[in-house]
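Here's a solo chain for you in structure tokens, the form predicted alone.
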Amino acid sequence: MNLASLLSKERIDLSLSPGKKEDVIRTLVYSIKKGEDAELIVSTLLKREELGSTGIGKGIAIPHCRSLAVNKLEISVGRTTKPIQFKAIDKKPVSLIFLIIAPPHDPGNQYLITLGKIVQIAKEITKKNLVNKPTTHEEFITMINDIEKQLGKRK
């Protein structure tokens, strides 16, 4: 599976606006779907913020959730203009968010798997100070997959 097969132009905005978490989220979630299935994700997603916050730290943040208002798994990133409020794990605020929906029945448990995929993916991230680096969708994606082959050559 790679990461960067999942991802679209369409669904990664790299100038989302500094606001709340829920308002971030709301944003990436409206990428993927729509009106009622989108409050009902939106309402999902914020309830496991409740649990435990999912700002991994380093600026970085995965929310993520099972929801039957999707039928496959689907990705959405945002990074904001700004930093903002996440309550991550490190206490730092958030700029990049990895959103992930998956629906309840998920063959060969991708949703797991690429949850992992993207921790390992953030990592690098960081680690490389690439958070501002893509100024555009092609770049950011490119910079996923580049990522993604390194990662491999280490196996």
The other form holds:
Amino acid sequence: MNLASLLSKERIDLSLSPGKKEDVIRTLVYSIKKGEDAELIVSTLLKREELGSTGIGKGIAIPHCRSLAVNKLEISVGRTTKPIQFKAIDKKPVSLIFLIIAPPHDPGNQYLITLGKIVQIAKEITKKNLVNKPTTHEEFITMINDIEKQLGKRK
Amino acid sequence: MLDVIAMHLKLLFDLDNLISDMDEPKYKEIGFKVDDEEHHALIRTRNDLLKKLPDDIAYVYERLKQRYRQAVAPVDNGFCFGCFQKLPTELLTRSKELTTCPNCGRILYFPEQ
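Right, and the form predicted together with the partner chain of this protein, after the form predicted alone?
Then the entire complex follows, led off by the chain already shown.
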């Protein structure tokens, strides 16, 4: 599955207001779902965060969960204008957040495959110091596409 | 009241999926750290949530979970996404009620459109 194809302009916010971890997660969820379903997703994501932060270090976090509220894999991306506390593994604040919600019924385990792929891409972004580089949605999607291609060639 | 039960049921189901994902070897390979104590706390939260459900619903949920791993199935395009059988039209109009699939017995969930 091509990650760039799962990204849409409406779900990439490169000037997200900084705030509490919970508020930032809620904002990103609401770009995918509204109302009761959105709150259900937020509750599950926050429970997941209690198990251990999804802040993977070097300024990137990947909150994720499965939820009944979606019927296909949904991704939303946000970059905060100032880094926020996310209790990341390296204890450093986070500014780039990939939020992933997958449907509960996922026979091919696409969710975990995609999650693994996003972690790989995120590590490339930090390695190449690209967190703050894209300034538009288009540039962001192109960056993801390029990294995916490079990772594909290495295999 | 039904709304509260449905909300507890949905959250319980999502938490059960979260718990089972944490136990997946593939998930551990990705490299996310999971705190063991918090994992146990999550299981306690899930058990507390189960106790908040009426006994008959809690019993059905647990029985379905044992049988299928996932007790709840979303409805998409008129199909039960647990057994992929077309649901009777009459049942589709009951989206606000707690209902089960007449074929597999899973509790049906109607996502907001």
